[in-house]
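Just one chain is shown here, as structure tokens, and it is the form predicted on its own.
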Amino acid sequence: MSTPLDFSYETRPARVVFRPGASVSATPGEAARLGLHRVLVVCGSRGEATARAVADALGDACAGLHAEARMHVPVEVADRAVEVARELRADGCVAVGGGSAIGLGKAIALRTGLPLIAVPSTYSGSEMTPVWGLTEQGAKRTGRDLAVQPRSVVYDPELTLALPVPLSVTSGINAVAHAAEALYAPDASPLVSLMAEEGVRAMTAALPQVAAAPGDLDARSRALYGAWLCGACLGATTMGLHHKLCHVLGGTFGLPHAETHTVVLPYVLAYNASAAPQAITALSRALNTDDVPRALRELAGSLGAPRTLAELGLKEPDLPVAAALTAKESYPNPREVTANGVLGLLTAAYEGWEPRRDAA
């Protein structure tokens, strides 16, 4: 006998604008529509050439431009930022770039309310949700807010023409990562079922054809079409293990946000998988295999992305501090949380043994 529906689905206000060229044709445009007259424009130092083409596109419109976003959002980066905003008298934010760029705008947007406009470069997903991140004395801290979500969202695939193969696949792979976990969420739906499955069969089939041909726009377009969608499911839903599992890693111990990310998802899948049938039944489908930790981990590597904790500079004494400090947080999971079982699950991921069904 199946089992009646029973779930809740929340919309929230956003604009999507898709296509290549958009950054410098469609931003101007996003802005004025929000009424925003003096915009401050924010990145990280490796995306300043396309910020600053963003900026000039603005023209009058852009306040200033800000090069100084990191990685996992340290909160004295966050401050300063802040400051300049009120410095510029700012109206509105425009963050131009990865996960790093977009955290920094959603920074600047929970302390001062300033309206924020994404142009993403990468696929991290994090322009499609009211999550923020900082990071302070080595713990990261998220949380939900609708003033960080964007107001706007402006897609333009021509931006990841340049980003590193390395880079596109742990990047596409964290995608993947946001609709796996998902589609076992305790606030999950039929809808972000549905745009969770299709994410991950745009990604891992742009994937490979990125990386043999990383100028194909078509490629990229179709890989950041599978970004925009894995977003949306973060944007809807709670995470589990993984990502709590991925802050501590890359909030405590340094670890990069993307390659990290890769590394863990199919271990964490592996963990879960008997406590997710539905899940793995929808990304066995969308990875057209009966072993989805396993196809996950040979597509990354297949791409050149790192396999191992160890090579992302982990060490050994590192792994029961993580799994400790893991497990004492509370989030939801579809399998229980113990610290002897995600110091397996690490162990393994530290190793790069093949991932199994509960060998955690």
Second form
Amino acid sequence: MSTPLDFSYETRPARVVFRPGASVSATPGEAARLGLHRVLVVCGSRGEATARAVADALGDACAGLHAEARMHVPVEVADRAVEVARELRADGCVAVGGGSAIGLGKAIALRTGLPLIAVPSTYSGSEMTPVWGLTEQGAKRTGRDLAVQPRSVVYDPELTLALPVPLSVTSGINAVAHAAEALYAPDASPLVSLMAEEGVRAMTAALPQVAAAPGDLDARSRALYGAWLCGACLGATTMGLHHKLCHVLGGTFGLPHAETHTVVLPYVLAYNASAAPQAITALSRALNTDDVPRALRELAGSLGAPRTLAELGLKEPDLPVAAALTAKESYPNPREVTANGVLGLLTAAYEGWEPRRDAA
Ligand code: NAD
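Okay, that one was the form predicted on its own. Can I see the form predicted together with nicotinamide-adenine-dinucleotide (NAD) too?
Next comes the full complex, and the chain you just saw is listed first.
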């Protein structure tokens, strides 16, 4: 190694239980471990049947089920959920579902201080982070607060068997994006980098198997294992250009979350490659390739994921606006972020060109 090691690393108290069937078999025990007797179970409308099974397993320890989670946690949805938690005198919250349901659980934890148990059903990784988000009048605010970090996370790969293949693929690449940016984060550290590399390896190996046989529990387990590791990387580090750009595209232009991450990631990695050689080396090992941006784009595209921002609904006049918005915010990134640089990257992602190093 050419430079001496220099890092800080902090572990946070979070418990993880991982096994098929755990949503029903382990959640009651996790609630009991935290001393909870009246939890509110929250989920989205599409996840209600699964959440109902968790609520039934909790039995008397469940105070109610609230199936009102919506994408990006609108503030009025959060207000209502907090009211319900207070009316029911809940002493904790169990969020069952994807990033949207977990986001609602976090909003309740943020306002009330109630402990949160997460039972994720996608690969978004929100369950491993202290990051909350709330949307008010079209603008999404995010922040970090340890009070919202789930105290216990129950990973049940059986819950992901029904995750449609297109969403499995894009949600999986969303997870890969967390690990990729953790590798060049200013607060990267050796253990997190190991988790990142292993997370990318596990997820990218599992996705083709998931796409070929969505009901294969072994492939689903390995994808969810990858999602756990990638989510832990997201929670432990500060994200850069990729996450900021996707935040702008989602928040200002309404582009869908996981799909946007999937289209943009190869182009951001091509943009950052020359300034983050160690990250690219780790990703090359994980993906077994000497061209990381191209391999990622090929992987997602071959599994049916969208390849262009145009397909996701972005319009050509939006490109300079998005570039300017992304360049004017401040966040850490290995390569300097300029409006022109982002415009080049965005144009390539809009048209679906082959991602090329220094294309910007
Ligand atoms: P989501 O939770 O909105 O789920 C997407 C869709 O998939 C929904 O319609 C949902 O009902 C459905 N779904 C979820 N699990 C399913 C399953 N197992 N089977 C069938 N259908 C299922 O989307 P997401 O990608 O999981 O999360 C995106 C949201 O999470 C965004 O708002 C994003 O900002 C947030 N997020 C936050 C963090 C954080 O650290 N705070 C991290 C990642 C994502």
